[in-house]
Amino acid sequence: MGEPNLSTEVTEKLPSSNPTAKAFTLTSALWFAAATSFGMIGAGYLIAPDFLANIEYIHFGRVRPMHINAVLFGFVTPGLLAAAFYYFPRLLRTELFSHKLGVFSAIFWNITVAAGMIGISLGYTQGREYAELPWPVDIMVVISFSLVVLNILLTIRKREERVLYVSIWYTTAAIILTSVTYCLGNVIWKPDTGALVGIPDAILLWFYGHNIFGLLLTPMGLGVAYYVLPIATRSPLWSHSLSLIGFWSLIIVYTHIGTHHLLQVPVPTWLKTISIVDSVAMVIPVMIVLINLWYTIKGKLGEIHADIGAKFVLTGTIYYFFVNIQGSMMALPHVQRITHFNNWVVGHAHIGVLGFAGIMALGGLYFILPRITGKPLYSKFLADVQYWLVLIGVTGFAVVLTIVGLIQGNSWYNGEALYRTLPMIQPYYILRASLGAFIMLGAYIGLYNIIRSLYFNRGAAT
């Protein structure tokens, strides 16, 4: 893993139109205003519970799956990958391998999120968090997973340049990583329950739902900024060493965390543990990583600022700090016994997936919009809308979601009756839905500024 200087890019004998990143740009943009659209349902039955006359394909109960499997697999994980397309044969010196194969795995992608939505909707579902969707659409994400692996690996085998760069370690190992755990995870060796018994399915559910965020997400957002932040600020990364050690660090340390969401039930002690250690020992490698690329940006705030894509992504490293202390905290069995169980977690999931890589994910877009499609941006003022719009959206989601957990935590804790706890959330939903009412704005604004700089970009607006 070496340190090319990203002061400049690699653009030798490589054209700028790139079908597949386009692909998946679109992909994420798409299901981004569709995912916000699920989410402000759900929001709204959580403030009123006749909302929309509890209709049976989208009642809370599959609205929510249908919300978080849409944000995590339409929206998030194509605009990393997106990205990835874009630097992939930049950082490797040579075109991507296949861009029938890419443009071909984008439509099957988008296939397979679809078929997930309507099964869910239909009430077709394993019934286990981050691990709903029915058995025929595991398959198909593992093929759409497998598409993706197998255009990155004979890519990298055919490079022109030998020495592979830190944006690279982590999207392969996120792609390869999660192509394994996930058919562990979703048990699809069990087509008829898609899950273990007891004890073990959870500790297997959570290795796996942890890792979702740990090995798929946290890792591609991470190549997004090792690769955005030196490039807008014209700055070599400041230490290749560190980006050794934090990628290592990763892969090793949160890999065992997940079993800390069981902290509460008869598991293995000694697994607990593990989990307890791991979580707290997650300062390390996200410490590595904040301080290499806050150094390598140091003094370059300017820079940042002019380019709306690298501001994206340097939000995402400052929620990147705050999901991980905080998840650290949560670790902890005596934390835990306010925080579990209530929107304290809900809120800690949105600043991870939407506040971290969500944002990392934009940014990425708006980063390689430009060089995909030899333009500007049709409108720069719009992307800086949409940036504060998800900025306060979901700022206002961990204040808000944090202090609903601790009412219902501390009410709990002293054996208040929920019927006591209901009336003193309910405004607090309200103000919830309020500020997801600016996400869902944003993602469609969103969607109109993508679609207008990839198809329809003749005066290019700023």
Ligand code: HEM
Second form
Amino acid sequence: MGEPNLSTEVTEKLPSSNPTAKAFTLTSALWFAAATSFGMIGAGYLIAPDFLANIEYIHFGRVRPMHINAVLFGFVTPGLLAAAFYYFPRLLRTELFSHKLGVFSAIFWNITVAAGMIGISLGYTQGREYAELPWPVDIMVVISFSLVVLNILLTIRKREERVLYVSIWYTTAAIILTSVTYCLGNVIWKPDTGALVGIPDAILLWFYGHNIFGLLLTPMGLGVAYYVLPIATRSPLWSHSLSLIGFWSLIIVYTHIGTHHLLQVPVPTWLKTISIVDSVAMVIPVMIVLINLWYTIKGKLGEIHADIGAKFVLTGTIYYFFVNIQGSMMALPHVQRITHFNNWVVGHAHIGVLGFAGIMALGGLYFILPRITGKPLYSKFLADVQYWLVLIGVTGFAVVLTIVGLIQGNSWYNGEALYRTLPMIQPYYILRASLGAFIMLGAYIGLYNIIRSLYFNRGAAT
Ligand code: HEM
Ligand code: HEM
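I've shown you the form predicted alone. Could you give me the structure of the form predicted together with the named molecule?
Once more the chain from above appears, this time first in line as the rest of the complex follows.
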């Protein structure tokens, strides 16, 4: 069985213009700026609860889900999709099935996310975490995913490369599975509530909720890493067989762990046990991927350093390592007695969704930008500045939120009254907002650099 030709030659065979990848790149950059602005407003409320108190459209209860939905569906997923729309034609040696469909899906995607933001800000929410979007927007999300599924499946059908490289497996699985789990998790057949009743609802919600991280962001992030790192270092993948073992073990293990969000809830013990065992077993698919990628780039750190896209991606793999080791620990009931219901989990969420998946998305964007425009980046310097701002911000978040989580967890475990913990954590909230300013600044610098690179770049053609 032949192996796909993962070398730079492949990229030269097809025209560089890729309007679909460009449209999703711009989408991601725009929503990154919007999402971090919502995050900053939320962080402001946690320092001073009457900050902007009279503006109901952006009070904490609304701006928090706006922030989360904007990062998940506005910034990270479209960023990873932009890279996928670039590497699908390359890896399959064919043009994308339809760029008209691709650009239309990007426009529809933006309308969907904007409708979700407006809906939540006007107070229309179904109130379940990661499933807050109102029912009509849920339908639009499913249509958005279906348009992408259609385009990539039809591209796969007309491919000239027989062997499917692992990035194709990961991304195709992610988009198809999310189209289904989104419907299940949002209980889409009940438009009035978008929910079941009682414990079964919690189980279903977290089956879906964890699949957003485990079966959407993770496989799509890994798809980007498996594409970018071998090409940037001009090295063949260390092991194609291992890459597929990693894929299937992720699909088998990650689908069962949602109940680790409910260890403090009266769900059946057998479900909790499965979720704990599989959470610990996650170390298998994770280490398989990391060993494969890190061996691929062994001795080639110079090449990584020279390519800002690859630099983001390598950083994303390091965060992938940390978030998973941390996650496996957090699924142990004794650890969770301290870490649950407090900022430890918010720290983990930022390490995973920003440190791993978001940084991977930025890496994909910067890797493809010169290739889809046919010109060097507008400013490599600004991209480097953004790299450091985001890296300092997210690393700071990880440290600060973990400390706050330990203070809260230990206080509550020892019977301390909640209100007495508030003065203790106030300084950390101020630090968090300051670090958030780094990330937000990085997002706006990135937006400027990406718009200049896409549309107003007089750089010499490469
Ligand atoms: C080995 C892999 C992982 C394991 C075992 C794991 C485990 C966990 C556990 C046990 C929780 C619940 C904590 C609690 O409520 O007390 C959690 C929450 C969370 N995880 Fe992970 N995690 C893993 C990887 C990831 C990755 C890769 C991402 C992001 C792409 C991620 C994103 C999140 C988020 C956003 C939450 C917060 C959910 C909420 O709002 O309550 N996790 N994780
Ligand atoms: C300006 C930078 C940012 C700031 C100030 C910020 C702030 C916040 C705040 C205040 C919350 C609510 C926490 C709570 O309820 O206690 C939150 C939640 C969250 N943020 Fe951010 N954030 C920022 C950037 C990001 C980025 C870029 C991502 C992802 C790419 C992200 C992903 C998340 C997630 C997944 C949650 C849910 C956490 C959970 O439920 O456990 N944030 N953020």
